[in-house]
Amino acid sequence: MMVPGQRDQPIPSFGDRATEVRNAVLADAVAGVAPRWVATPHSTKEVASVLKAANEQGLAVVARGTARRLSWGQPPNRVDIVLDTTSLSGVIEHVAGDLVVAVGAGTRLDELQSVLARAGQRLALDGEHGDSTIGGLIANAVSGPSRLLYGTLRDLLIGVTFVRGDGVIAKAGGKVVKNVAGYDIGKLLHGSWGTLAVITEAILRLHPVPPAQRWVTIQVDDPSRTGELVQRVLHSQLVPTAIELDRTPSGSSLLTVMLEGIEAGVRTRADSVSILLGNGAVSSESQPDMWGKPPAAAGDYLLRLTTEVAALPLLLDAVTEASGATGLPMHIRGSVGVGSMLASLPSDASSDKIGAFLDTLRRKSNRWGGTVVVLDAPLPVVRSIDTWGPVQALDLMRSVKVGFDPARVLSPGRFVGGI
């Protein structure tokens, strides 16, 4: 089906007749909003000329890999053309030697993990994220439970190809991690969810595969044990891949340690974690049921909360108080070795209700030195929520916007603070 009122609508051809251009349908909207058409380029250069063309006709571009996480942040102001990333795919050169790859940000997770594994190492990003593509995980600033030992994209992320939304192409970044130099872009671009460029390609540090893995779990439902417990395993020398809570809404938690190496070294390391824990702790070679997956069920609620590493019992505690005075179950589930989680609500939940609960932990989230910022939520709702709370330097966040695209071309209004 067509969306509403662009059925005769001319194509045009955005400046470069390679890239692939058709009507929108009512599938392509972006977190409610309709586009009027969808562009799939090619290549940078193909890309390039669309976003000049958008430019210099005042239309606004919302880029698109596999549309997993679309609906994440405020809707954009105004869609014109969805621009369709996923043939901007492949793996460009794979250095096995030097632990790089320059890939297609089009290219699927899944898939690079497969070309990669031929030659034994990884993209060491973990989780439920296989069926996303590599530009959207950058741009939405996605990472898995084995941040606490190699970091996040932004981490692992040394070189980007991108394209300005005036239509400029630029490189940052280089292909070997000690010749690096100059402005790191690609960080910059990292969780800026496409509202300053549009990534084409990427350059990856890369890890060998563990040739064996561990997890250690224990149930601990006393806040102030889990913070213990986390800070012990922290301060050892046993060197966690990932520190992982996965805490219900009844307030029964599963702490787990996941541990990498040689195999005998990790099955030594797994019994030092095992006393570190305590009695009830237990050393399994099978990953957990919930590793790295969200705590959301379709159509929920779903938020990041942020803590000071020292502060989660702070943090944990107030979410107690809050589902008490609000009546609303939060499921927490994520990174506790970093202090950072992601955590649900029931997609039933009033509006009036979601923002009481919202104000009660914001109120004091300077106790624990983090944030709470609604990352998706059901489209009657999300307009009338405060998703991202208090924001600081918000007006360099907005300078950099205006250095990077001054006719907000690119997915205007998606970011915090309406940028």
The other form holds:
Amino acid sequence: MMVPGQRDQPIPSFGDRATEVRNAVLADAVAGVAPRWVATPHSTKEVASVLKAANEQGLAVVARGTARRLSWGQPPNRVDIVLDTTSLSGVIEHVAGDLVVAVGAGTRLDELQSVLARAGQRLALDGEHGDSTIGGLIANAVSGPSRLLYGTLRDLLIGVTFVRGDGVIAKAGGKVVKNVAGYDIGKLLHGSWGTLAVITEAILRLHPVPPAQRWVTIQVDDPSRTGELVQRVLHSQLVPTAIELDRTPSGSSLLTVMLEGIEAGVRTRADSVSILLGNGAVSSESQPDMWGKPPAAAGDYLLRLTTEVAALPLLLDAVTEASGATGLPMHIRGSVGVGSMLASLPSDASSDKIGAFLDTLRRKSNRWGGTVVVLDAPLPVVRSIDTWGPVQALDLMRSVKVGFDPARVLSPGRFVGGI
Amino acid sequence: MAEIDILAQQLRSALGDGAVISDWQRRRTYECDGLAQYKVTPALVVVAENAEQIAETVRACDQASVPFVARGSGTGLSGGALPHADGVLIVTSKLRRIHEIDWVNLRAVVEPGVINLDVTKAATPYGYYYAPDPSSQQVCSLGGNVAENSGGAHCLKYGFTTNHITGIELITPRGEKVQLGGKAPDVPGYDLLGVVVGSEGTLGIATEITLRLTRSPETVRTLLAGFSSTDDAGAAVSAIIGAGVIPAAIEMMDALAIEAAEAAVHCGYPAGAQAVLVVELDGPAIEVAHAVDEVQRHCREHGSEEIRIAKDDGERALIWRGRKSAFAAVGRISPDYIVQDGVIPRTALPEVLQRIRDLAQAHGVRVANVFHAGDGNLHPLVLFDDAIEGQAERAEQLSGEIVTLCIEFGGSITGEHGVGADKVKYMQLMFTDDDLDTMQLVRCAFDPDGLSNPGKVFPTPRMCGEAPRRHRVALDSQKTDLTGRP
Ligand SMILES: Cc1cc2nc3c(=O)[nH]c(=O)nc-3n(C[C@H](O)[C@H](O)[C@H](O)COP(=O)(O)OP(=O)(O)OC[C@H]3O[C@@H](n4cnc5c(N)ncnc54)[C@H](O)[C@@H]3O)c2cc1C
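Show the form predicted in complex with its partner chain, please, because up to now only the form predicted on its own has appeared in this conversation.
Shown next: the complete complex, the earlier chain at its head.
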């Protein structure tokens, strides 16, 4: 790791004197790359000042929320400024009657949820993301089990204010759920990993908190049987909120179906799901331990595997095969009802073995119609692996990047194709 | 020979005579879409047979720097498919193949000219349907739906077109074929699909569409409630949503709209009602039964004296017939009308409806309201008679004031019909120059020469090199680095 911060240098101010700036310390490193300063703007305008200064001075900027996923992706080519978004926080406006909230991008999800809960509402993003910021969750396209029913933040984000890489403040969408005026830039920023713009405010669509929830779980180790059970629930009329699989490296698998609604309805539907799943299904009012948690321990490789829902067994078989060939055990956990799962590989896996594992899966991935992406990987191995795999329409993406961030100020090198 | 004639000749030899229309009378039949007050005869019309022909046509346009406009069924209500006088109109209506009803994956793959309702018809035998249901669903195309991000009555619960499209094959304005998304979710890279949906044909032409199929619900209940004022009906809507019930649809009609619908289709709505709500609930039987009770309670608490619940499919269809025929029905009580499509926060409904009444009175113009109350998407129908001097102007003026009103209440100028040619003039009410510039940066990435449906969406379309100029300079100097092109 590089040595951070020329400590004796005077601390610069980036256009707007109000913005706090301090020298970076070791803990501010971004995937092993040391920044020089940490700037903490309090408003969209202050963010713009920092980015304008960065453009003028040729500095690279990485936006940081609570740093839960700051190590994701390739290490940036360079970082001068870490832009700390956590002071862009707080609920700006919650109109309960409209089921809409406007919130600063640096607000933590758990803070937002607790404000909403007072009105019996929630942002339909579950999982272990409470200590993440809204901006970070949008930027990294993070989702939870209930995406089966409610979609992801892509579907819940109805308005967004942001500062483009070139320092220009702009917004898209608005405060109403139904709106087709102009391009939907929010969708472009969702999953852009901080390489196009710094999100400063988000307007989100909300849902009422349902009166009751239930989880029905069954142990099912055989991949084709797993696939069959997923299909049964998916094609039923029971409207599950989530269908999740937790499959350990040994192949031991728990399939869990979540139901929400009124008490009487949830109980009846849970009984019906139990019948569909067959002998051994257990219905409970509390969620399983693993619910919404990533399968990886700190330092592990974290991957995202996707598939057409009906082709799940092919993917699971291919994983078993790749594990056999490389000796790398993989833990899979995620939304089999939509075909998007997280997966982990052990932190000490060599780059050769990881490469072989990825190759084996990607070569066959057209059989299940999915992709294999490495989200997070230990240093320095990450530099020697193809974390993204094949990417569609890369030229168009590069042109979009050039438009938003012509000087490549924002997180250079972290995203697909070296963007 | 004029440039367009050279292009016509070239396309004829590439696509065959039948696909290319030069004859003025035949071109003229394509002069407008569903918004007939704008008319432009296209210089050339290509009725493509397949995706390859669309790609060929776009490539030829790109090489000749001739603008092109895609047209599906031409039912758009914002002049989105309004042709360009010097350009080629590319018609997709022959691309009507449903490639796949892949219900096991909850997907269908279709050509862009496929009619919205035909997807549902093809999926129904398997117990599935395509959720976004514009009132025009018997005639509008999926390509048009994708371009407009169309909505429908059931989008309150199920979301809009954008939430139901998982992939498209796109011919970019430079004539390249790209696939964005597919059947599986979470494709790596920027979500270009998310921007292309709703871009109104300005980022290229969709030649294949992968969409999500939705499982048919176990139970559907449809309910009709009469109220003595739109205020009461609006308050009932707020109460229903506030109670945590999310109906599949909540539609409202006011007295004038009811009168028109009654005259047209005899839907038997409650006599003397000043407003009706059509509320539909769907899902598992127990949940629906509970929700129906809740909805009835809230309607009664807000003064509804007559509530009818459809007993069978026939009664359900009758309730919907009144609503779905409303636009056409209004045509019977007024020779001309303007449909607005503004959106307001649902909680502002009573206040905004009152303001619209005041404005209408001040202008001496009648306004019928038929709209998606659940998501605040108004469709005020501003009635006038073009034959009477001054009426059209007054209607146009009022219509503009209603749009401004929607913005004042924090809403949008369009909820589903799109900006097209018609609402370009209002875009600056909603967006700053920088907001619009940002959108145009995406446009520049896809269509640097501005050939794909020019003049739509953006009030001041700019050459990509023009403003802000520094982008272009930076882009050129970085091309080798970022785009890989020389
Ligand atoms: C009576 C009536 C009721 C309506 N009700 C509703 C409603 O409830 N909800 C709603 O949202 N709309 C409604 N509409 C509007 C209209 O039907 C929709 O906008 C519809 O999606 C348009 O489809 P189309 O095939 O007719 O498209 P067109 O009118 O032909 O084109 C619309 C736009 O799409 C572009 N386009 C067409 N095909 C493609 C393609 N393959 N690739 C890229 N761009 C393309 C065109 O360039 C144009 O900009 C209604 C219209 C009428 C007349």
